[in-house]
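Next up is one chain by itself, shown in C-alpha cells, the form predicted on its own.
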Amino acid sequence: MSDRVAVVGAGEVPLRPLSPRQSYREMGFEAATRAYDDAGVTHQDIDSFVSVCEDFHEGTSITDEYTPDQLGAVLRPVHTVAGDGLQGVAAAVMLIRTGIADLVAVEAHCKTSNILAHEQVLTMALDPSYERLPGITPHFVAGMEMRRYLHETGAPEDAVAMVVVKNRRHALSNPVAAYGEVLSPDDVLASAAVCAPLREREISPPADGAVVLVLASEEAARRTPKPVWIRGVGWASDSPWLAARSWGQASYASLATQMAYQMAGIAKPDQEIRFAEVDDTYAYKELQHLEAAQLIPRADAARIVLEGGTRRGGRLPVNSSGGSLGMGYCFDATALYRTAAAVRQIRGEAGRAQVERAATTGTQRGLNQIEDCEL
C-alpha cells in the first residue's frame, strides 16, 4: 500500500475584516462546498473529518460538536485540532498513511470580529504566575523578538517595512485577500509603535474566514481531478517559558523544517524550493522564518529583501498571496488559507498572483501533469 497523500480540493471564504451577514457556520458550509466540489466528491465520500478550531475564539466550550452539520460530518467520525491549521493537515496525513481513512477533510474557521479582546484572549497562553500577571502581552513579546533579531543579524527596520509592503501588494492580486494596498516603507514605519521597535502596520490584521481542505491517499487521489502531493510535514514547539526560549532566531521553525525536509528527500531547499508561503504573522517573522527553514542564508534575509528578491518575481517569491499581512490574519484558520494558497499556485490557478515555475526543482518536469505536481 502506498504512504502518498495528495490535497486534491480546496475551498476557502474571502476572508473580510467584517462579515455580518454570515455565522461561522454558514462560512464552513461555503468552504465545504467549494472543497468537495474543487475535489470531484461529496460529503458522503469523505471517511473521516478534522476541525481546527479553539474554545477561546469561539465563546464556547467543546467547539467542534458545532462543525459538523456543515461539514456534512453528522455521526461520522470528526476530532478537533486546538492549535495550528498545518496540525489538522498533519492529522489527515496520519490518518490516510496508517490505512484509517482514504478521504479526510480539514476544517479550520474563526469569526475574529467576534473577538472583542483579541490580546487578553493570546494571553491566555503564556504562564498564569510568572508571566500574565506582569501585563505581558503577545505583541509585547513580539517586541522584545524583534528587537533581537535585528540585534543579532543587523537587519535594519527599513527590511521589516519592507515585508509589509511587499505583502499589502502582492495581496492585490489574491481575491481571497482582505487588506491589499499600495504603500511605501515610510507608510509603516510613520505607524504608531506598538512594542518598539514592532508598529501597528507590522502586525498582520484580524479577519474573519473559514477554509476546507480535502487530503486523499494515491488510490483515492488518482480519481481525483487535480491532486497536489504532500512529501513533507514537520511541527515542533519552542520553549512555553519565555525565560527559556531563543530570541534572535525561530528554533522551532529550524526543527520543524528539517522534519518536513528529511521527509521529503530535500537535501538544498535553498536551491530546490522555487516559492514559500511562510508565516507573517509580525511582520520581522518572515524574514527570521525565511532563515530558520534555509531558504536564505542566516542575516541574508534583510538585504535580499530589499533588493526585491522575495517578491513575485524575484529569486524566491515568498508570501505570492500576501501574507497574512496582506490577506489577514485569521486565527487558526490562517495557515490552511496558505496551503490552499500554495495548492493554487503548484496547479497553476492562482491567477493574477501566479508565480512562474511554482514546484521544487524535483517536481518542476511534471508541471504539465497535475498527478506529478508536490507540496
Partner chain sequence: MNLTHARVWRGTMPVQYLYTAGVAGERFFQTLRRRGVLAVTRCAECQVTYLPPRLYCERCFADLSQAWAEVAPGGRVHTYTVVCEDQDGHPLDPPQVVAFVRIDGTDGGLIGRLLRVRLQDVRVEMPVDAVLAPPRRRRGRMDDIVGFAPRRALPRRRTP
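Now show me the form predicted in complex with its partner chain; what you just gave was the form predicted on its own.
Chain only, nothing else included.
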C-alpha cells in the first residue's frame, strides 16, 4: 500500500469582515459543497471527517455539538480538533497513512464577526495566576515578542511595515481576500500604536470564513482530476508558559519545518522551496517564521523583504495569497485558507495571484508552515 497522501479538493467561502445573512454552518456547507465538487466526490464517498474549531470564540461551547450536518457527516466518523487547521490536516494524513480512511474531509471555520469581545477571549488564553494583567489588551504579548525580535536581529521597523504593504497588495489579486489595498510603508508606520512597537496595521484584521479540504490516499487520489501531493507535514507546540518561550525566535516553527522537510526529503529548503505561505498573524511573525523555516538566513529576512525578494515576482514569493494581513484572520481556519491557496498555486489555478515557477513540472514544492502559536 502506498503511503502517499494528496489534497484532491479545496473549497472555501470568500473571507469577509461581515456575513450577517449566513450562519457559519451554512458557510461550512458552501465550502464543503465546493470542495467535494472540486474533488469530484460526494459526501457519501468521504470515509472520515475532521472539524477544527474552538469553544468560546463564537459564544458557543462544546464545539462538536455544532458539527457535522454541514459536512454531510451525520452518523459518520467525525472528530473535532481544538487547534490550528493544519493540525486537522495532519490528523487526516495520519488517518489515511494508517489505512483507516481513503478520503478524509478537513473543515475549519470561524465567524469572527460574531465575536463581540475578542480581546476578552484572548485574555482567557493567558495563565490567570501569572500572566494576565488586568485592564490591558492581550496583544501586549505580541508587542513584547516583536520588540525582542527586532532587538535580536536588528531588523528595522520599515521591514515589518513592508510585510504589510506586500501582503495587502498581494490580496488585491486574490478573489477570496477581504483586505486587498495599496498602502505605502508610511501608511503602516503612521497607524496607531497598539502595543508599541506593534501598530494597528501590523495586526491581521479579522474576517469570517469556512474552508474544506479533501485529502486522499494515492489509490483514491488517482481517481480524482487534480491531486496535489503532500510531501511532508510537521508540527510542534512551544511551552505554554510565556516565561519559558523564546521571545525572539520562533523555535516551534523551526522544529515543525524540520519535521516536514525530513519527511519530504528536503535538504536545502532555501533552494528547493518555490514559494511559501507562512503565518503573518502579526506582520513581524512573517519575518520570524521565514528565518525559522530556513527559507532565509537568520537576521536576513528584513533585508530581503525590503529588497522585494518576497513579492510575487521575487526570488521567493511569500504569502502571494495576501496572507492573514491581506486575506483576513480567520482564527483556526486561517491556515486552511493558505493551504487552499497553495493547492491552487501548484495546480496553476491561482489566476492573477499565480506565482510563476510554482506550477512548472518537476519538483513542485510549496511550503505551508504548520505551527502552534496561540497569540
